[in-house]
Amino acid sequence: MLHFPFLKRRSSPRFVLAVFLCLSGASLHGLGPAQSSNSNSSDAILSGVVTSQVEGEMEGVLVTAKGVGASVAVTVVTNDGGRYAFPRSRLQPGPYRISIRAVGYDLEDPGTVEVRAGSTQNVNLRLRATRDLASQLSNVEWLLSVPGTEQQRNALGSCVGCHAIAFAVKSTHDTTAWRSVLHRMRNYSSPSFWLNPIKWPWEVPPRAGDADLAEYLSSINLSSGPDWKYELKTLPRPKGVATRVIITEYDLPRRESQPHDASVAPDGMVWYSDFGLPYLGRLDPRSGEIKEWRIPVARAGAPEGSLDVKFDREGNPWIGLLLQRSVAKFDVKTETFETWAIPEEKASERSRAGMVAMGPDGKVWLKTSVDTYGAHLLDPSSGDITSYPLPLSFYGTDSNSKGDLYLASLSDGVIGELIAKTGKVTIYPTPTPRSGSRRGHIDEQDRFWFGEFFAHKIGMFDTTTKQFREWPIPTPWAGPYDAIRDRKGYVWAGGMHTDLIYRLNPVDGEVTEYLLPTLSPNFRNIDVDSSTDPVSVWLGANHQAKIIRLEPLE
C-alpha cells in the first residue's frame, strides 16, 4: 500500500467493538468524598484488623475487595495498628472476595464476605508465613536477590519489556538453551509480551555478548537444581503516609490487552492505547463502562499496536501507530478514525511513529525514530505536514504554550528543543550523563518533567530558563518511566521494575512510594486528573490488562 503526506482515511463504524463490564457487587468509584482508608471512621462499610503470629498487628498490608463475578477491585492499606477500612462510598452491598499483598505472607481465607447496606461489616484477617516466597517477589526484589555485576543484573532487568523477571529465574534453561532462547527473543518486537509475542518483520541477528549473558542466566535460574543458591530478598512494606491511599483496578475485557498509555480527557473519561493490538479503549470512571474500537490498518503487513494518547481542543484522542508509520485521530462524536501517514521520503522500513504532542494552535506534532530521526508538524485542517530532521533518537515528547516541541532521549540522556517558528533544534544534556530521559509532560509553567529511567531520578527542564533539576528515587532500580505534576505541586512517576508509584515533593525532595496490589503490572506512562478531590493518578498495567486509579488521601 502506498502512503502520501496528505493521505487521510476515515473508518466505518463497523470497526467498533463495545464492551460493558459486569459490575455486580462492585462500586461505582469516586461518587463521594474520599475518607481515610485506614481510620476508625464510622463511614466504613467493611473494616477489620490484620495480624500474624510473627508480627501481631501489621502495618502496610494491602487489602483488596472484589465483588464476586465483578471486574473492579478496590484496595486499601492497613495503618500502624493493623486496621483497614473501606469507605461506604467505595463498596456496594453484595458478596466479596478478599485478598492481600504482604510479601512473605499468605492470607488465611476468610471465605466470601457479605457487605450489607447500613452497617459496618467487621472482618479480621489472619496471615501466615508463605511457603512460596518466590511467587511474591517483584522484579526489583529479584534484582536485589540475584548475584552478579550491575551490568549483568541490568541485562536481566531488560526482560521486563516483555515479561516479569520471574520467568527467567524460574526457568531450567542451561547455557546452550539460553543461547537459542535469546536469539528467539531478539526477534520479538518491542510491543510483544508473554501472552502476545509479535515478531519483527525482519531478522535480528544475535548480539555480541549473548554467550556471556546465556552463561550468567543459567547460573541464576533452576538449571542446576530445584532451589536457588542465593537468598531471596524483599522490600519493606508501606508505612505512614504511603498507607493512606485508595487504589481501584479495572479489568479490561481482553486478557491479552496491553494498556501502554492511560490518559484522562478533559471530560474525565480515561482513554488507553493497546501496545500490541489495534484497539483504542475508553473507561468511564463514573459507571465502570469500557468500550473499545478497532483501529483501521494504515500500512498492511506491519504490526498494529499503538502508543501514546493525547487530546485536541475538542477532546478527541490522538495516538501514534508505531510501525504503521501513521498517526490517528478518533472523532468521539462520529466514532470514526482518520489517519495521516509519515511522508514516505522521511521514513524507512523500520521507522515508527510512536508519540504525539498537541500544539496550542491545533497542530499536532508526531515523531519518527529508529533509522530516521524526525519531528513532523501536522495541520489536520489541510493535511499538510512540515518535517524537521533531528540529530538523534528521541522517545517522549510534549509541546509548551508556544507550540515548541520538547523531546526526551532514552538512548542519549538529553532533552531536545525544537522551535516551531524557526525549526532550530538545540540539545541540552541532563546533569546526570546517560540518564535515560524517557517520557515527560509540560506543566502550566512550561516546565518539562520527565523520568530518568537509567539514573533512577525524576528530572525537570525549565523551557524558559533552560535550567535542569533532578531528584533521586530511593528504591534501587526505580526506573521512572514518565513524570507529571499535579495541581498541588506534587510530581508523579512509576517504575516498570518496582510495582511502586512515586510521589515527589519538589520543595524538599521527599518521595512517597505507594505499592500497588497487582504483582508485575509493568507501568509505562502516567497521567493525573487534578479536577478530582483527591487527585486521581491513572496508569495502565501493561502486562496485567488493567487500568489503575490511585487516590492519595494525605
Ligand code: HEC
Second form
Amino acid sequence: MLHFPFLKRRSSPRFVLAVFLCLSGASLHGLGPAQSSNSNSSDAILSGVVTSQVEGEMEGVLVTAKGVGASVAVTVVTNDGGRYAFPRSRLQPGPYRISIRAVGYDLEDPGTVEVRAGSTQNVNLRLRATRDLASQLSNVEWLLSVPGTEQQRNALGSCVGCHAIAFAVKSTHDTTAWRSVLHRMRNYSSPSFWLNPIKWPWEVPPRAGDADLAEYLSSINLSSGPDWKYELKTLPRPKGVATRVIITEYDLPRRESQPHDASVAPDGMVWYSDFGLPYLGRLDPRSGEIKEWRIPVARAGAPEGSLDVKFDREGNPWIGLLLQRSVAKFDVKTETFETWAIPEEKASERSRAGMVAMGPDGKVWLKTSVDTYGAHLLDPSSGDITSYPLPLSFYGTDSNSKGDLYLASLSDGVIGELIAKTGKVTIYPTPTPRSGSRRGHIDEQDRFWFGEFFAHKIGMFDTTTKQFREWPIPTPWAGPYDAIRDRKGYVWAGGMHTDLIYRLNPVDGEVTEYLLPTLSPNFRNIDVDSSTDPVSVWLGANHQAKIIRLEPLE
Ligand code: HEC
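Switching conditions: you have the form predicted on its own, so give me the form predicted together with the ligand.
Next comes the full complex, this chain leading.
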C-alpha cells in the first residue's frame, strides 16, 4: 500500500490585499538574519517579490536569472515574504532573462531585465495559474498521479534512466503500439538517453511482463482521449531552510552530453564524465570556462562513454570506461590519457568497468559487473593487475584509508568488503532488505555513506566497527543514488525521480530537501567541496547537459 501523509494542500492562500500592502511598503528587508551576510537583499543586485492572485506572496518559488546569450544561470528561492534576492557577487551587470519554477504557475514575463552595478534592481514578479500543468510535473509527481500497483509504477519509474515519464504518459500509443515501442526501448543500451540512442551490439528479446506493461501504459496515457483520467498531483514547494540556497547551472557545449559524474578535484576544478560520448570535461568554477578532451578508444566496436571520476594524489582524474572495460588516467600537466584494460579472460563482451576507487598507496581499484563479477587492483607504476572474484554483482565502490575496497550491491542490498592484503570478501546485508544500495563515498572516519535507491534511505556502514545505520528520506520515490558527507557533518544525496537534493543531519535525522530549477535533470552521483564557504555540492544533470552547483546558505 502506498501512503503519502506529506501530501498536504498548499498553505492557505493569502489575499490580494496583503500583496498590495507588501508592494507599497517597499519592504526591502533581507532574507532573514540566519542567512549568510553576503546574501542580504541590501547586498542584492536584483531583488523583488513574487506574487500570484491565488496565494499572494509566494514562498518557495525558484527564480532563475540567466544573462542574455550566457551559458550560466543562477537561481535563488523566495522566502516566506515572497522575496527573492540575488547577491551582488553572483550577477555581472548586463541584460538578463528571468524564469521561475513553481509547479502550477507560469511567469508573466517581465521582459529583459537590466542589472546595473552599484544599484539594486527591484523587479516584482507575477505568476498566473498554468494552463499546462502536465508539462511542469516532475517524474515523482507523475508517479504519484498515475493509478496502478506499486509494481506497475516501479516499471514506469524505470524509464527515467533514459528520459522523463512524460514521454510515456503524453503519448497516444495503444497496447499493440506499446509492445513494439517497449521492444525498441529494451534494445537501447543503458548509456542511452532520448537525445543519444545507442543500441546494444546484441539483440535483446522482450521481457516477461512487457505485454502486461504495454496494457498498463495504454491505460495511463492519452490513447483514449485528450485528457488524463486521473488527477495530476503536485508536491509542495520548498519552505524555510530549503529556500536558503543558491544554485548555479553551467550549460555544457554539447546538448547531447550526459555528465554522469561531476567530481571536484583538490584544486576546486570540477571534472565530469560523459555517459554516452567519449569525452572528459573540466569546468573551472571561478571563470565558468569549460574544456573537453576526447578519450581514446580502448576497445573498438564497444559503446564509448564513461562513468566514475576519482583523483590520484597528484590530482589527476581517473575515469571508468564502462563497456570499454578499461580505466583512463588523464595527466593534467601533459593533457594526455593513459589507459589500462581489464584482462581479457576476466570479463565478457557485456561486462562493464565503470567504477574506480583510489587506494592510499597509489594503487587503483577497478571493478567488473554483468556476466563476470570481479575486483581488479591496478599498480599504475608496473601495469600489473591483481584480480579477485566477487560472489555477486556490485555497483558503486570506494576504498578506505587501509586500501580495502567497499562495494554496494544494487541488486542484492548488501555491502561487500574486500581486504586488499588477503583478498578475503565478506558480505554485510543492509538492515533494510532489498535496500538498493547503489553508490557511496567513504569519509575521513572510514565510514561508507551510500544511497539506498529502493528503500529511499541514506545508509552508513562503519568499516571499522562493521555497524550499519539508516535514515529515511520523507519524499516518496526519493531514490537516493549516491551519498557523501561534508566536513560539517551533513550528508548529501540526490533523487533521480524527484529533482530534489537531500541534506541529512545524521544527528537528528532531519532532511532538508532542495528543489532544482530545471525539470528532470536526472542526476546520479554527488560530490561536495568542503573547502568553500558555504560548501559546494556538485552534480551532473545527465539529461539536461548541465553541471550544477548547490550552495546551502544555512
Ligand atoms: C535505455 C534507455 C531507455 C529506456 C530505459 C527507456 N527508453 Fe524510451 N526512449 C529512449 C530513446 C533513446 C528514445 C528516443 C528515440 C526513439 O524514440 O527511439 C525514447 C523515446 C521514447 C518515447 C517517444 C517515442 C515514441 O515512440 O513514442 C516513448 C513514448 C518512450 N520512449 C517510452 C518509454 C517507456 C514507457 C519506458 C519505460 C518502460 C522507456 N521508454 C524506457 C530510450 C529509453
